[in-house]
Structure formats: C-alpha cells, structure tokens
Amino acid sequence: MFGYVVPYKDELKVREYKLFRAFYCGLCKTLGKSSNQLTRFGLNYDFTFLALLLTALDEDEPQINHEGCIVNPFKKNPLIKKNQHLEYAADLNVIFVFLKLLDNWHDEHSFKSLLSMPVYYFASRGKREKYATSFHFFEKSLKKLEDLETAGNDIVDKSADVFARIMSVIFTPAYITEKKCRRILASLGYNLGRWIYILDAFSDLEDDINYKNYNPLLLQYNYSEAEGLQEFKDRIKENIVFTLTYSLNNLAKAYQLLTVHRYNNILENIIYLGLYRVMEKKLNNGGREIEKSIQDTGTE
C-alpha cells in the first residue's frame, strides 16, 4: 500500500524503485528494532519520503544490507541499514500514530483506534521524552485542529495551516543545525502538509457528507444537498487545483534550494510526478488504493 507521498513508478528505473523499496524496508525494520514489531503496521510512505530526503542531504553514504523479513523470511531483499535518519523517521512515525489514535478516540470514539493505542502508547513513551518539545507542539496543534472543528471553522486554509506547521516541525530534526537548511526543510514540510490536508479534505467529501463529519470545504463553499456531491465537486475543483498546485510549486522551489548528495532522480520523481499523479487520482474521485498517508493514520 502506498501513501500520498509516493514515486511515479512508471517513470523510475528498476534500480531506483528497488532503492525506494530499500528505504521502506529499512524504515520498517528500524520501527521493529527501536519500538516493537507491532508498530510496523503503522508505517506509512510519507515518513519513508522523510527518511529518503534526510539521507540524501547527508554527505555520508548509507549502508545497504540484504535481509529477509516477516513477509518474505526466505528471500533476502536490499534494505537501508539503520542510521540516524531512519531512526528519526521511525520515532516520529510512532509518536504521530499514537497522537492520531488518541485524537480519533476523543473525536470519533473509534474502537479500532482505542484497541490499537496500547501498542503505540508504550512504544512512544521514551520517544515522547526524547522529542518533548516537538511532542507538546503536536499535542497543542491537534487540539487546535479539534477546536477549529468544534467552532465550525469555514476557512480550509486555517485548518490546513495548523497541519502544515506540524509537518514543518517533523521535517526539521534537531540534529540538522545549519540554519539555511532548516529553513528550507521547514518550508518544504509546511507546503507538503498543506497539500496533504486540503487534498485529504477533498478526497473525504463523500464520506463526510454521508456520516455528517466536519469538513471545512463543505462549509467554505456552501455545500447543499440540493446541489449534489458531483456538482459541488465540479464547482470547487478549479479553486482546489489552484491552491494545491500553489503548494506543490512552493514545495518544489524549496527542494531546489537544498544541497542533495544522492537520490536526485527518485526525489524529483516523487516531487514532480508522484505527487501530481496522486492529486489527479484523488481529484477525479479515485485513488482509494492510495492509502497510508500521515493524515489518514488510524482512521481506516
């Protein structure tokens, strides 16, 4: 299963796709080793992109191992050996899944989230202390999103800004100290988060209408049953495409300012092709097969 931040496979060379998979498998292994084996079910591809990007900025070459796994115990596949970037992405993955499960339980009384919570509660305990500043920021931000929802916020940019700021923090690990690099990564993370939030809101329109869930797009663009879902989507699509493309352009501009030591082809494939392909599928009422995004965590 793939998330929102995925490569466009058809335009990647076989060895490049295998390398992307090596990051996915390396992050999965790191989750199992640094937390517990069950947390590997919470792995999503947005954090795989984070690990890939941070490793690309590192002057040191990462090490590739060949190992079997639970899915293919007798077949050894290439995977990136645990390094500080994989460990950081794995830690933040666990923290964020825990917070999303907690948020889902509070908001929707989701028993699936409640039952999954012990796995991530214990796994994230030490990491919440290790990343205390970020953890408290995520808590406050998710509460702010909840408050906006309760207040019936009808401006999608307000809610998208809160989620974008969460992503901005996720994309700037403390061990990266160079100010210019941190500023660029923060911008890249912010625009990626804004894009994910708005695209996810558009993708969820039908479910949110059927289950009477909060969705800022329904309020901002005055949805009414008399208009119907498809007509509503057709009416707002041009504005949504414009604002999503604006975020992707800013994300690309930020990426171009980074000093990338390797994996240019894969990263550019994701940024210039993969994200646009996902956007096109979601906007055209498809892409349900594209899951495991940060924004969807614990809600499936």
Second form
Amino acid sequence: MFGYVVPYKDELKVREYKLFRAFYCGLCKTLGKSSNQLTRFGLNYDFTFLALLLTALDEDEPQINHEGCIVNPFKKNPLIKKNQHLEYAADLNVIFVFLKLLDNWHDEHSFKSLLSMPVYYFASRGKREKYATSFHFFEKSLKKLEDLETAGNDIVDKSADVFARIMSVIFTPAYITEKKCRRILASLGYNLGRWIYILDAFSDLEDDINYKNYNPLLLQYNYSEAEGLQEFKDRIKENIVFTLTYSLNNLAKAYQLLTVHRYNNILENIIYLGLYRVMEKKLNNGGREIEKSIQDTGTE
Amino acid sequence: MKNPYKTLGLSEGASKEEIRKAYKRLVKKYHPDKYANNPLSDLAEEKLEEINKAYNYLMKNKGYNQGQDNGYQSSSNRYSNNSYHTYAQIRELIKRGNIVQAEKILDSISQKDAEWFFLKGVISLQKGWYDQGYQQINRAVAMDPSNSEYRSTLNNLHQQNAAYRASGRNRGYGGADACDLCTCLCCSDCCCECLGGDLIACC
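Here we have the form predicted alone; I need the corresponding form predicted in complex with its partner chain.
Every component of the complex follows; first up is the chain already shown.
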C-alpha cells in the first residue's frame, strides 16, 4: 500500500534530488538508531515525504552530516542529522509497518509477514506507548476496515475515509500545536490517504478478481465476470480519475495554505508532478514496478 | 502586520510592477472559486485578506495611490434563494460549516429531488467523499438540467482538476506551458486570417 509518494526526478535540480536523498538516508539512519537495524528495510518514501514536509515547516534549518552507509561504507553521502521530525517519521514508520504486517497475517496468513513480525514487534514496543492515543486509533481504524470488508461495504469513499483518517493523524504530530497548521496538515494527510487507498484498490483489481478478494470498487460498480477486467476498468475510469485528481487537487490546496520555510520546489514537485505521474502509470498499466523504487520514476 | 513583501513572496524593495504581478498571481491562487466546497475555504479567505492588506499597504506607502482598494470581495449570498424551508436551513448549516447536522437533516427527508442530490453532493465533497459527491452532483444536473447553480458547481469541479493538472504541466524546466499555447493559438489565428480563414472567431 505504500511507496507512492515520490518526486518526479527528471524535473528536479540535482541539488534538490541530493537533498531528497539526504532525507531518505537520514530517515534510514534514524530508523537504525532509534529502533533496530533490521527495521531499516521497512523504510519507505511516504514517510520520507512526511519528514521533508515537517522539516520545511520548521523555522530552524536542519543540520546536514556527511556519513558512510552500510551499503557503501567508504562513500560519504550527505544526510540530514537526526531531528524531531525525522524521529517522528521514523517512529510512525515502524508502528505502521508493524500494523501492516499484523494485518497481512490476519488477512492472508502470509508467513513472510509472520516471520518479519518479531523485528517490528520489539522495535515498536516503546513507540506504541509513546504514541498510545494514535496507536489505539490506528488499531481501531484497521478493525473498522476489516468490519467494512466483512459487511461487504460497496461504497469506496467509506473505506477510503477510514484509511484517510489514519493518514490525517499521522500528518499531525502532537508537537505541532498551532491550530490552523494542524487543520491544514490534517486535510493534507486525509487527501493523501484517500488517494493512496483508492489508487491501491484500483491497481489491485486484477489480483482481487483472481483470488476472490474483497475490493470495494468491484462491489460499487457491480463487476461481473461476463464483463471482463478491461471493460470494467474502462467503464469506471472516468469516475476514478475524477476522484483521484480531485483528492490531489485538495491536497495541493491544503499545501498552498501552509507557511513553508524551505524545500518548496521539491514539495511542489512531489505534489504536482510525482503523485500525478504515479497515478497515471497505475491507471494505465497497473504497473507494480514503481513501488519503492525512485530510480524508475520518470525514466521512460 | 507581517512584512508585506514577505506576504507577497517578494524581496524588500520590489518594483511596483513586480508587486502588482505577485498580487495578481496570489489572488488567482487563493480565489474562493478555487476553494469552493473545500473545508479549508475560510483559511484561504484569511490568506486573501492578508494579501490584500499587504498590497494596499505597499501601494499606499510607495505613493501608488491608484492601487485597487478592495481587490476581492467575497460573495456571501450564494445560498440564499430557496423556497423550501428545510433546504434553506440545510444550506445555512452548510454555510456555517456544520456538515454533520446538515447531513442528518438531509437524510431525514424521504423525497429525493434534484435539490436533495445537489445538497448531498455538496456535503459529500466537504466531507472528503469526492466519489459520492461527484456522482450526486451529476445526478442533480441530470434531474434538473436547467438549474445553473448545479451546472456551475459541476463545472467548477472539472475546472479545479484541470487547474491542478495545468499547474503540474507548467512546473519544471522544459516543455510548452500555457502561455506558449496561447501564443501558438494567436499566431495560428493570424495566419488563418491572412489566408482568408479564421481560427478564433471572436478576434
């Protein structure tokens, strides 16, 4: 479900791209330091975006270090030094991966997720206490999603709403206290969550048909085998494109209201170009290749 | 008051022309039409006020007296001419941002006419249920095609999406942007006219 929030590399300046990498690496290091080294494999771009956005709102400039990495210990790369925002993004990343694995295990009894669970179980233990209110809210929300599935909910907005609220909470850390800013971030997170949920539902259509899994889109638009996947997709595409684009539009509207102190170009690149490209790709060929991979975006 | 130059995204000592340009761009960006049915519309309006203030301040202090005094005034009577008492009440609630109550009352109405679907659509959009909202407003338009409010709301939705896409295209460093397109069209029109035809009828 994650890894959709990436910049469109071709339209970034090299300097901006390096800065994005510095955030990615910084988040990775923070994950290793504040949880355990293995959680670093669960790192993803959506939380990099979160760290970048929160740092952009901070009046203080972040510090940049030059360090090597396990992958390439001799080459020193710039990375953002651990700060409040990176720590928050890293913590939430761990909590979220843990919940996602738990969810996978419940849903599909996937052994892969069971095997990696202990890593996240122990890593997230302290964090679950630190963010107790949010954690309970996430658990409750995931339960709600499960209930909607059992009840055969046929309104995609309804399921998307539950997921969107999770993202809305993730995007409003407690240390940001200014009311207006919280409202805007909540709306930004909500729209991003909606967009991720619905886009994911659309790109899972084929698998969900084959494995007879639940997918609210299939129910809402009355899919039948006689119609076939391609015709079904063509039939619902107009509505899906509208709702996804409108979500991005409102995400952008929320962003415009924020007081951003730096990184405006990268953030706008992600919001106006990166997300839109990911969406177009997913809608047109349902390609999976872009997940988690920044190298592929934009090289056609 | 915040530094007016900062509010307009300019550096200290910008020229009159630069100020005017920045002002126009920002008014366009935060215009209420662009935040129609958005739960953050009040914040956009606040921002617009700030921008107006900054602009007026700079214009006055620099001796540019001909500045617009009230660049934009909000239209507050969009929801006012309805005969149904309940619908009027619901519109009032929506205007005040009380979406939950508005939806509750609306859901208690059993007869669903075009107005019902329209209001339901507006509520859905503000709640963040865009898929439902889009379909409901489409339905209102289909049920009462002569209603200009329904149609303009639907058009506004499409325009917002188009504007989002356009700002993506205009970003970055390469490719044709909207201005190029206009220039292109104007040139084509001139060429056509030279040859006796006409591409854009009105000019």
